[in-house]
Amino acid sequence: MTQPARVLGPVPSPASARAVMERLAAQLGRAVQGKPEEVRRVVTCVVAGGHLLLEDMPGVGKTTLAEALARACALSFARIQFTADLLPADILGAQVFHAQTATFSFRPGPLFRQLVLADELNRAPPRTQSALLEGMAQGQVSLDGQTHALPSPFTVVATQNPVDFSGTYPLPDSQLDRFLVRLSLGHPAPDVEARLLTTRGAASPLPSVEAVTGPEELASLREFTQDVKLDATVADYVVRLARATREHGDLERGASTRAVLALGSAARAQALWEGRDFVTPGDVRAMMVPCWAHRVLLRSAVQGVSARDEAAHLVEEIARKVAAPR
């Protein structure tokens, strides 16, 4: 993987943080063209220190986007293709016996990379899906009574096909809740598709993606993001939004406390796009659907893509109705 051309120090200001994020977005835009807003959401999620779920039909660039992110950040990378026969040990690793010394040693699995692509996560059975849960939540895995730390920074980018596709298993709520952001890329605009056809053909865009930051700077940027100010009035606004989801007649389950904290983290990263070191209600609204639509549960029996779209519509409706502080 391409390494950064220079060693970059800590991020000292909102302006320099914004510059890093813009460089990342520019590189991702080389791999996934015509999706500037989605690319910005991806960068926001990574800078906030969260995990990303990309849900869409096959062939729209989900895997390419994840690989481009690893290249742009110069992170160690592993792709795990989830299938019905994949076992937890295939992800986490296993104890290996050495006959010469009559001892066991731990051989790490592909989860021990800084960026892990869990491709078609919902094609694996729930037992294998849950093998990711501890790593996503705590940055470590426990095997045979021993705890093994995952590398830092650590990010999971998972892709899944819509649940109404054949051969898929719905992700449990406990795992969905670990993803900071869920996105759907969708098809590019017709003019973008035509341009891809004439300029790129079947060639991969990944060789054009350059490393513009590194693990140390990304870790520093995440620490800086945690210090972005979120004052009491904005915090009260987020709590009122959460209460509105819990009291909405069309929702069986509203936003949890973890969802409230997740939205706060995402809004802090969103503020850096404007070069600010404080969160505004606009930052909260911008990240509300990506952060909450997959965390709420509809009362209706609608499933699949329709459920995803309905949940997003309800969250948007709540954002419009709840008054923001001035």
The other form holds:
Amino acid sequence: MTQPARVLGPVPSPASARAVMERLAAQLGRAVQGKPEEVRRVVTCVVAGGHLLLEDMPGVGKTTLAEALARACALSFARIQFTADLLPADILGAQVFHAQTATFSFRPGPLFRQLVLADELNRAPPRTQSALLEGMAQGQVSLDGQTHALPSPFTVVATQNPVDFSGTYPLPDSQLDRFLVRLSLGHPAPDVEARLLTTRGAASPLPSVEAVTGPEELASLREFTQDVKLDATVADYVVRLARATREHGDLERGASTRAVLALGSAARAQALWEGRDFVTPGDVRAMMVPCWAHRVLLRSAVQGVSARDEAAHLVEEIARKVAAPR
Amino acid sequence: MKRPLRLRLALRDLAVGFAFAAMAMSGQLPVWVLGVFIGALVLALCDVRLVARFSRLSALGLLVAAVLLGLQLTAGAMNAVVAACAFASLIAAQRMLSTPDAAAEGQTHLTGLLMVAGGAALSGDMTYALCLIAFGVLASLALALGVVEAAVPDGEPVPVRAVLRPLSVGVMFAVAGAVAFFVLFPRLNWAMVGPRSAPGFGAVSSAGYSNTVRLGGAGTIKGNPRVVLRATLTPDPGREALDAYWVGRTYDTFDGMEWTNVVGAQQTERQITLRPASDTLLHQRIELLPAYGARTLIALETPSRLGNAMAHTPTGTRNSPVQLQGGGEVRFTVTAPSYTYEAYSLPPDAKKGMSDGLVQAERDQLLALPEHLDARVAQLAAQVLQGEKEPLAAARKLATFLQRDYGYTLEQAGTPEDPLAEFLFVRKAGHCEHFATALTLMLRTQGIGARLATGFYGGARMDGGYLVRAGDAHAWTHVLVPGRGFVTVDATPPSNRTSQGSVLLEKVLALYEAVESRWRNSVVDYSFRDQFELASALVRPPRRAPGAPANEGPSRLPPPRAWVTAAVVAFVIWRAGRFVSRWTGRAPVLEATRFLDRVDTALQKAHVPRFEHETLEDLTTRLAREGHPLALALTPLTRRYLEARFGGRALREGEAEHLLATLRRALDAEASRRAVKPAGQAGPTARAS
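Okay, that one was the form predicted on its own. Can I see the form predicted together with the partner chain too?
Expanding to the full complex; the earlier chain stays at the top.
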């Protein structure tokens, strides 16, 4: 045998991967009701190994979603509330002096968890944001000349309020580009809201969420996702889509190479929903708006929700116009 | 409306420009049409659509032009083909300058085609072929770009580069294929149907050898560098420039204005003997080119025998009898753009003691003077000669006098009453015809017999032979010397005898003539017989040289040439096969795509509602979401297509048919289900857009 046997359980198949994802989605659906599409996107993002940016009003279940995800995947979890006075050391950790032994030792900050919820990320100063950036990009943290590896799998779910801009530091484009997927949950449908009132009241839905997978399975699932076949014509399609965003008259800046790669891995994870081990143009189109809408820069000066909507609209339009391979 | 692609418009306008050039090369279009079209082309290429706002006004202008052309046509001032061509150019100009919408596009290309056809009617030159190819290539590119442009949605860039390259390759293949078709397949030349003007830049009927000598008018021919004659001489003189006289005909009667001939005996033969041959004859093999534009045979002075003439017509080469006319002129009896023939001439020193062979009437004519000859001519001659009576010495004396005291000029404004007196006593400058006429008549006034000879002077070395240009046309004097016959004396200053054109232009023209002659031989006059000869030359063994040892018995094997040809053909087929198989190498992908096409066709036939740009994958997802009954049949089919196309699992033998059959059954069931339902509840059947 030239191929080393996988250590982590049975070799995943598209069908088993799909089963895990369905289970995860079912658990998340308990916490966030009436949003099956968004929940699936979250699962896709996590399986693709990306970080998630939730952009929404307060009180629509962002935090609940993140916590539910941690529970369903049995990941270690930390919630960091980003504020204007938050310092890098507050999230990364610090060297602590032990008076008894007269030595320094590293005390890891809240970032050293498998799933980190960075709540209201845009309230923290850029310095703190960029500390998070390194962790997200490299999966490690450098502190006082020492490199500390973050736990695996490591996922950041960041939230920001798209309406209230006072006292915020908008995320730089480089940082936005680190998030694989941007989602907004939006308000639940009226009937869902009514049902929530009658059944649950103010009680947290989190205890009902069960762990349906573990960090090891998630890691092997991510590995399997990387092996999903992406045909040359589909790759060409992705590149053509990217070029179309770059050449679009209403876009100041189109999709970057990182965005192209991101869409590739998101589409791979998306393919698993159908139990396929290959990507179709439909997978690419399905993930295009969540993957790219936050990465393109509009020429117009609109901001906030309308900018988000317009970007999504433009990306959708491009997805419609560029001919898919036949 | 979206803005059309600038490149495409430029290609279209250039194509039309070349179509126009195909006609303009004939030189028969009126100058104003030329001006209007070139102006319009320049404006169109600068993207100035001038008529866009005044389309009605310009249409009126076209109407006026049509009336004008019609008037010219009815007045007989213009040929119908030329008028049609001119009108086509005007329409093209108007269309090029109007708003580039779909209608204008089509009309512009159509007028381009009309102009190309007109060009074919007006000329059959190599330049025409080049213009035709340029028009074909550019118009194809412009049209194809138009198709691509229409397929690209609004606001998106047209992939010009990606499109142009394969397009150019395709057009190149098409041109190569056309050439191969031309060479390989029996063909008909529509030039067989009717006569066509001789090829070349502009009308050439006046460029070469003229049939009369009339004093007055400018000698523009001296500046014409076109080659009219090519000759191979045996023995080869080997000199760079030949200072020889090529005589075409002689004239003995002058009426004060024009030279004519007393018509002598006429005879039509395969070969004409003008003078008895001597031991040393100069053999010439002469080719008269289309620019010559006359039927008179030319030979070096003094011709003895002319014959073996071949006329090269568009329908092939054939023998042409030759006819002897007055003034020692020999003519072809067949009209053709070009001829070849052989001539034998006596060397200059071989005429001693030879009789001139003239009858008395002809001898008298050599002394005839025009009725109203200016008396000063005789006085001047007598004054110059001062009693010199020996014909040759007298002629040389007069020639020297003329060369010394008279200037050479091609400018001859106006038509004087008495051109000779005007030359001798007023302007004191003229060209070869003036000098030769003056010398001839001055000699006659002194009782010395002389006549005018016309033809060419000179000859430039080219490829082992000599070529003579239209500008080398010349006139000189033959003096009758008792006991020696006619002796050539040239009164024109020596430096002005040959062509007066620019040297560079002559070189360029010589190159052009060489290429064009090859073109004419291997393309325009390329006939079925040539094709047959080419084919047989490939397989037939070369003729055995006389005297070579005979082979022992006829060989049963094909000759080596046949083997080589077969090998070349086999190689070409093999390469083509490789090329094709490389394309079919993408079979799995193409097969899935073909399958998709069939599914699409089936769905379209069944009027399954579908959005624009909706792929099969999208459609299936949507139908599944809507709970549509077709989704059941479509889902496995779509999955299989996606697997085959993007998952690397090709369709198995017969699988596509099986899936399609299932789909058709489902579609039929769906159709009958809908038919049972009342019409109002049939659901959406119209194709969404």
